[in-house]
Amino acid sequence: MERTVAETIRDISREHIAKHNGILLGQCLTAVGWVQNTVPAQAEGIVELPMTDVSGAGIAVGAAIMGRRPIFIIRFQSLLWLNASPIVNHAAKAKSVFGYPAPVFVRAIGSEGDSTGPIHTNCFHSLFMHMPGLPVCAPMTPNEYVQIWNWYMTHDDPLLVSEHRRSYTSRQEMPDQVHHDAHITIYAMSAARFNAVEAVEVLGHRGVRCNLVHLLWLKPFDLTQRVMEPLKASGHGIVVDSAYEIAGASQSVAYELMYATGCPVKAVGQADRSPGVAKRLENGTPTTMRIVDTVEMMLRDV
């Protein structure tokens, strides 16, 4: 049977350990299921910083100028904001400033629901993105974990690895779909592709034939055939993400896209209010309605 990406992350992290000296560091790692089993049961190469929520960065930063290629792990995206200094200030530019590499793999973990309320709740990798010298992805599936994986152990810069909750007991993989009369050409990212797979099939249901095309590297986003060409043949295409809209990967793509081909293209994400504890005031990946409703509003709009 294959592997979970939880199981992927926690025996890539265990051989690092085993094998390259590697170490991870974070809060809580050996509390509530090993971050959600995606961390080695063990007591080697482990350590816990219970300051993470304002220094662990620092720590970690400096543990990869040291050469340890340590894995930070950050339990919420929200903890982003208090470490972003020294990922953005130092990481990102030591190579081009100061001439040496910070190789550092942050797992920034999304997670939304389960009354996570307006804190710990919300990815925010569009935020890292806007930053040179730190590649920004978002695996979803066993196999985009190993290829991220060995993408860092082949490069000397740091990654920002925005993890969703919802991914963690997943086998499978998400291959695109691509349809030579679809209507419209669907780009997800992050958790979204979940609800994008399943919108997919409500709106083939309807009588709407979609294009889906996976994106795993938010930033270098790259501009090749495999990206344009279902939106070309299309004609019009939205992208969804886990992130706020506003300012966010999904509008920064949907611009690179619109201008490279002349289709319009329309950004959806988490809508522009902070998220509550009770159920009612939840704020997470736009939903798989969501993404149907945009896509026959645009379709109707034609």
Given for the second form:
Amino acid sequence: MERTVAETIRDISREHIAKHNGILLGQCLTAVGWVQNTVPAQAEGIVELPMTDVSGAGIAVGAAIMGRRPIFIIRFQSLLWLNASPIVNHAAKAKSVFGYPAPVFVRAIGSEGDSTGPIHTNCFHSLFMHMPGLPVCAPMTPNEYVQIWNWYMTHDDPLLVSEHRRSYTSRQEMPDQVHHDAHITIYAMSAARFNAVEAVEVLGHRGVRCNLVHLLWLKPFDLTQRVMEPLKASGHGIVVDSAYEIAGASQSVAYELMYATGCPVKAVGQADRSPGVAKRLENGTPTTMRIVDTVEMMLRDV
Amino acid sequence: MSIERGIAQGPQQPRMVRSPDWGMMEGLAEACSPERSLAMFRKMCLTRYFDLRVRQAQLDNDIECLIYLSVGQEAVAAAVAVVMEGCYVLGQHRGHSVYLSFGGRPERLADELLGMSTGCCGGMGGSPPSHDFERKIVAHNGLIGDQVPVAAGIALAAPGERVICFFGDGAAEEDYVLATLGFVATKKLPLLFVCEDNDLSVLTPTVERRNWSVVDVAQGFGLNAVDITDDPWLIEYWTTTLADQLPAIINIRTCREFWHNGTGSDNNAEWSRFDLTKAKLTEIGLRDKARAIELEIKTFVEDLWNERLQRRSAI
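Could the form predicted in complex with its partner chain be given as well, to go with the form predicted alone?
Expanding to the full complex; the earlier chain stays at the top.
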């Protein structure tokens, strides 16, 4: 049986510690569940940090300077705000300003629902796409995780990995879906990819044929033929993401696509309001039906 | 050996203990070898005359970037450096003294301040990030105190290496600095913190910013800690003593002669450690050798700057 995403992360971490003198740092790593089963249940190579956000990230950056290629775990992306400074001001600038690298692998875990409300409904990769020197990716499948890990180990940049709890139990790969007669192309990032897959199915039943292009790398975002051609052929696009829509990854990618192709592309992400705890007040990844409605609205306006 | 507390007045009056003889011990200069005394003075001269030349270069419009001069604070890095050779060292934003005292190449720092590609950051960083990584001098990103957790990470990740981390009395107030002191004490990392306490955050004195002392807080975390003035022999003594009792912190009262950044002067330095050091060297019979060193360094620095300026003109 194929591994889940969580099992893949755990195996990579274990091998990194055993074979590469790697080090893994974070808060409450050895608590119940070992960070949703993504951390190997062992003492070797694992550093339990005190609850010192900001300082913790700086410690990880110091380990990176010494070549230990640390895995720095942020259990909730809400905490990225506190940990951002050493990552963007030191690690991301090190190569271009200082001339030596500080490759730290930042595992930033997104979550939503289950009463996480305003505290831990979070997906803030857009914030980090803003900063130079810091590639950003959002792997949602086992093979994608292996791919971005191999990239990290063969480059000397820090890497912001926007994970999402929703992916951890998944064993599925998510290939692009491209049709010669599609009405629209959906570009999907982070956990929005799971909803986008469902939306494509719903829309298919309603007679709307969709291309679906999965985006693993948010920055750099390369306008490759794979990315551009489906949009050019379908003439319309939407970009869906788990993060806030306003000034976020979805709007940024939509802009790039529109500018490159001249096709209208709508961005769909979290609404511009704080999420609430109550079910009716949640504000997470755009739901399947919100994606469906947006597509139908776009095509209605044609 | 037990470590004595250096705070006499308690944390309510941190400013009261500022004096040129705070924590002084009799006979240290006399007991120090002439070679080591002169080595410290040589490093002090290098920092002082290099930075005075930097100041002149900015007044002449040869340097356009922000400059953070170590003039007045030369003794701190100079005395620590003669004891802690070969360690990883992280300076603060006012870091020329650390860079020069720990063996950073002066021409690379001059080139950096002149915006040349041969500078230690290729012209990208200017004054605060001065570093020479090949010589274990790690860069600072300009945000005060940022280097403190990074230093802890280096000590954690490099077993067997001792690490020195300088920061200022303002940086000591950063939450991430305090958190790092706790982490380092918990993990018993081989790290020596040196707080260059000039009593000023830009121009706001310590007493207006906090009612606690760095040493009290550090001791609360379990670090060995002393609070002393910037006499080079006293620093050398405590660095030697604490080097075997890491992690530890030395809070050193010192005086900044020029602006937080730039060339002007906005406070009357309470004492001149450079002059006091020269007087002491005379007292212990090293006047002529010290004078020769001072002249040699002045000439070296002037020649260096003339040569680097000519190089830039030729580009």
